[in-house]
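As structure tokens, one chain now follows by itself in the form predicted alone.
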Amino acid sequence: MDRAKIYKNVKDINEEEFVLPGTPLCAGCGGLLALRLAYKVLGQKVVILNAAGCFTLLSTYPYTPFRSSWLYTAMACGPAGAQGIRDALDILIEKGSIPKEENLKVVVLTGDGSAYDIGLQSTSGAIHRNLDFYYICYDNEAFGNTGFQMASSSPYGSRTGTTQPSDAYPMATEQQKKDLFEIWRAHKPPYMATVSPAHPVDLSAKFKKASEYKGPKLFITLAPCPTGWGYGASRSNRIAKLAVECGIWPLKEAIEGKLKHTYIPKFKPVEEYLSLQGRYDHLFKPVRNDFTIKKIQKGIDRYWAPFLKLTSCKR
């Protein structure tokens, strides 16, 4: 990767492909588009430790779409596997068994079910040890590959396979989404960011910037999911853009813990985003649930209020 490269527009994005087409993932998967873009910055010299999840389908022996190395781990131990690979590479290079030119970037690739829940313990340990690795979480806001069950990443008001709307729970999911970004930020890693497949220049610039830091580097990408979210595959990019423009998916980064938003949205009403997805149908029909829709909007307003006050931006 060219360290001097600056990403100002889509023409600056590498045209070379490192994730080839024809994978068995769902059509319109937003997470796959984000991974494809990330690879264009990371390049071919990477080894991916994939914690079990939707992306486990990507590389199924003897076929693979990758022009790089790929290993599977259980859901709970992606960062532990990354530690072993990183240590092995460092030892082999130090002994002269392999030249420095054959060094690889170590990348953990995981869904939100592992990142927010099952794998959080090993992740915390890896950050504490200052492991030099990239951690990419594709967040489709549920346990996607086993029936779209609720996870601690599932947002308030969404329907999942295990939180169906009912008379007792008309909002479906009553819990609020866990804030993985702030959990990581409390560990004070050198670099972390949220990204979106609908903002490729922002995504590319962040991966380039992360390469300048040694230690744990977090990327959480919104992963619009046609099958779980209930929309046509061609709408993934539109939904990803709306998530950013209504403010429910902030684009931000933190360097050594210092937070900065990399994009200030137009703040469209959140119902424009919600109404396009089947997982929120129960908020609009057969009777509109104004209480839940307003509560979701208030949560967005509450998040942005202190940042807009600091920057003198207005809603």
Contents of the next structure:
Amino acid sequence: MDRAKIYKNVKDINEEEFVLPGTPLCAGCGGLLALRLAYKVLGQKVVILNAAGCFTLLSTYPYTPFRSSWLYTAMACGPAGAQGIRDALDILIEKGSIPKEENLKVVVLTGDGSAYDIGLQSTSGAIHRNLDFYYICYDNEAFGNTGFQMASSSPYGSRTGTTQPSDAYPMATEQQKKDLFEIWRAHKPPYMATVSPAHPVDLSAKFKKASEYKGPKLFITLAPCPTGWGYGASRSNRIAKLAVECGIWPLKEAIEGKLKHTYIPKFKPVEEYLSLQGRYDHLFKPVRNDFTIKKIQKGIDRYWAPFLKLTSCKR
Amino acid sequence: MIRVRFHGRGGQGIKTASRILGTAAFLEGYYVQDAPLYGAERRGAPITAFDRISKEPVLERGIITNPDIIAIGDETLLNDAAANVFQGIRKGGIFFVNTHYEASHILERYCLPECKVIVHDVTDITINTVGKASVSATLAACICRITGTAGKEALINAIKKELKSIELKDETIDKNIEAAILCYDKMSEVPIETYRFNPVSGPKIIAVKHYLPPKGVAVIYAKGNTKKRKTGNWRLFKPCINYERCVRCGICFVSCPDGCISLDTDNYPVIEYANCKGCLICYEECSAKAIETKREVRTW
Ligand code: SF4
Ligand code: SF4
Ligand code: SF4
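Cool, the form predicted alone is there; where's the form predicted in complex with the partner chain?
Next comes the full complex, this chain leading.
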């Protein structure tokens, strides 16, 4: 278990590892870092239900990086599987077949393809039933496992496998990223938060806080993806930090639906974030697409405006 | 018909190498078929690609189990049983390896049958000329020359076409051509004894028994055994900690996606090289500049 009572700095982070090295995921996978950090708070007594996606490859027969249990489900039914496991554990404990100490935290692990679309209804159902589980979505903003096709998590202006820039669509992806956080928040679950692998202290504190609540505890983590986003693997954390500092990836939490930002960014121009990634190359070359860049910036400004008034933080 | 099988790691350009070889031969008037094969794994995982090149229409289909040429893009795959690079290796066949070792070393170490081993450090040339380690054009150039299936002009046109289609910039394509020609000129044509199939008589049908799910589903009982996969083989550059500069901030420890950095009793970071994939996030994140990188010469 994590020893830290509160997370104030990097030194508080648990040294014990629960996701071991040697996985088949890409070098520099930001989602994997987030999972590794989250596990350090969750501890050993965990059972993961992994909806199909990049992370299903973590346990590729005959290897597994986990020291605890892991099950594979189809894309649509991670939370339904979690309900089954939760019920089974409850029944076994009630019957005395397993001691209380062997109770496990039930955790759904899913990519954005499943969380934003294919598995959304079963997630909504599980939140509605107030199922006691964790839900971690690693959001690399497209279907990363199958060739980086567009998903409803793909941001406006980004290039994906199925949205290439063209004369008709110079911005590549025309649609806006779906706001999954707000969809979840409408259910008013006990705890939910966004996290980033490059903010390990914030991430740990949120998982710690979540453990105090019974019911659904939902997380979306930004998952910088060198393969799909088109940048050198070493830049994952730098890009994750820029996403937060530019305000495009707000770090926030909501308790019983009440929203709070856990970090007020420095609001760097979003260009700094975009220009490091191949998936936004078409906005800068061969000619600069000012219209799209400005529209992305405006989207961020519009998002933050009401909160900055509330927190009386100046831009 | 010449059958070529490429082996490499995802992200190395193996699929594109087979495309370039195929397109170059096609431009020279051959009938060509090329196809990649990869499992559900990511960058760094072993992948295979096939080319069939013939003066007659190619009617054969499927994976190539009896290649005339095996082209290895990453030498560490020789040590990876799962990659199965030796499948169908035979006397008289050609075994090309991208390595800095001598051919004799490979022959001895892997007790290969009397095949012709050809070696060339393609990665080195590519890094020096292009600045990246994607060996698609350079590896294809070596095989073009060895098989004699395409001249320089066809090769250059094939590289342009294939690298354009994966959206590389013109300057990068030009550098790839430069590196490819360097490789092309270093190689020479080798006569190939192509494989002849013995026709199989009649189909053989095997009935698969039905098992109930508890038996029929893959179950792993081990606790955390991925360390055995030795993903350290993926590295091109190695992060090395300079302990005199290290201020023990622990940032590298919380930044390694693969959990390859631990802290010793004095809170100094220690890197586990057997599995470090060489993403170099630790190098980039260390603000004390205590992590250096070294181009790695493999020690398999
Ligand atoms: S494709 Fe992206 S999200 Fe998937 S394993 Fe690779 S880096 Fe991670
Ligand atoms: S980030 Fe650099 S200074 Fe900090 S512990 Fe690691 S090597 Fe030492
Ligand atoms: S290079 Fe990447 S995998 Fe290796 S120790 Fe550094 S962060 Fe970890």
